[in-house]
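As a starting point, one isolated chain is supplied in structure tokens, in the form predicted on its own.
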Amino acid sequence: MTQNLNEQMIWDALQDVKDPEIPTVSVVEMGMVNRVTVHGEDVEVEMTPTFTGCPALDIIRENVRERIAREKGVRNVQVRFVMDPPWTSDRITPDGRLKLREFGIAAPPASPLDVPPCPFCGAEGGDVDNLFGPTACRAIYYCRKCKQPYEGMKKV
């Protein structure tokens, strides 16, 4: 029995496309995918980057295009980045938050003024070491309990 191409198949395939900077979290789990549209054999994926100057957009676009093109029945894949709706850290799924922590990056705190719990020991009450982490969406914190520096996603 042949299964017709549908949007759920594309959403499932997008789970295989990881954030190039955090290879355990998919673009779906990061909340970057707004919409998937299937018209016959043509697929359009609308995405919002985590920030406007993200240097990984071309890589993400190509990874999405390549992964979706492997689906049976797909002829054309278009990936569009939009800034509306804006991405916020609230779009990260519960699975995405768990995978961030397992990767050693604290999920964004509830408030921009809060310090997220340490992803290594779970202790709260750490210190902000530097608001400018390795990417614009991350900061560096220090855990007073396990004495480890750690990265955390900023609340946006």
Second form
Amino acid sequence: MTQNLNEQMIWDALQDVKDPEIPTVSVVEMGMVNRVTVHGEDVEVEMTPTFTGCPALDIIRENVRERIAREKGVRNVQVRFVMDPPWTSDRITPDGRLKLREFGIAAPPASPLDVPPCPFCGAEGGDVDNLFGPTACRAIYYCRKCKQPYEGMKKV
Amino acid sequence: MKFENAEQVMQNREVHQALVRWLYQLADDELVLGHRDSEWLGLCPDIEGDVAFSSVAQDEVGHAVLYFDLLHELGEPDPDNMAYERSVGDRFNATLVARDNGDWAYSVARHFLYDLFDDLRLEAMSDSSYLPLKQGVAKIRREEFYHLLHMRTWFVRLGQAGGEAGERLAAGVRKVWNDLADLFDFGPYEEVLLKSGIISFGSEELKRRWTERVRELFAEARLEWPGEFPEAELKGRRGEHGEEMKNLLSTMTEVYDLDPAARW
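Hand over the structure of the form predicted together with its partner chain; the form predicted on its own is what we had up.
The next block holds the full complex; its first chain is the one shown before.
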């Protein structure tokens, strides 16, 4: 007797799909999954992009589709990106924030004008080095204590 | 009037026509400026500037894609086709964004003064009667915050530095000024856009709010106010474009034209 497919199983499976640019954080922890709907053997995953111009969207869509298709009993998978509600950095889960720091990226600060603490030594009072970083969602800061630059997710 | 989706707009011919033309203006502004931004890669005075312009380019092109997607839902061709195959006379971006990058101070002045305009234009759409546009705009505004902050920092810094930096910024501002009348042109359907609630205020009000904000910033950056906008040399919003736009298009479509069906 096989267990019926349910939404929790899909949420669990989505934990395996990581952000292609931050491989320790899943799309669920990143707050990119709005809704999961299961109708019999058909699954629909509604997601929201972190940034409109994020070049990783197609990769994420394909990775989600492929991972869910591997679940027992799944026949069709639909992945949709929607703009409403818009993604904000507040959607990153507490686990997601912790894993970002473990990867060496500061979690988003409370206000866009605040500098987040250094993810390596925890020191406050860093400087903004560049509002723009290696990806659209990150900025570069400088830690006065470790004397080295660090990346942080932008508050949006 | 409220339009929940494309189907509802398409039942009203007048609003449909005005909305499509408006979205082309928005998409073309962002695509063309995004392309100009990308040309700074490797050429900025410092590496931070390189990274910033590249990141901003990616955002602007992303916003163009969002507008092209909205157009596609309204019955226009697919986004690649709109971006790469439309002839120059069917492009409705402002002349300002198509200008060659020229001096870095000009690029900073252009981007900043455009961003302030775009910020107010987004505000005019933030309660749009066309729901998909209202939702897209909410997303875009969160990203534009950083463009404004970055460009404002450099604009004021160059102005306050004085000397050669200040002179080059002032020269850049004078050059931008010649293209502002065209930037503030909302195209042939402004009345319909206002009446149907696609936008909540028009070009005159936008100009008033823009002028108010820019005057304060000019004082901070120690720049002289250049006065009224002169009449536009080219009307980009009406499909009139010069050599710079033609050259930009031929560069932008160079790879696509080799094999439009190629995938990578």
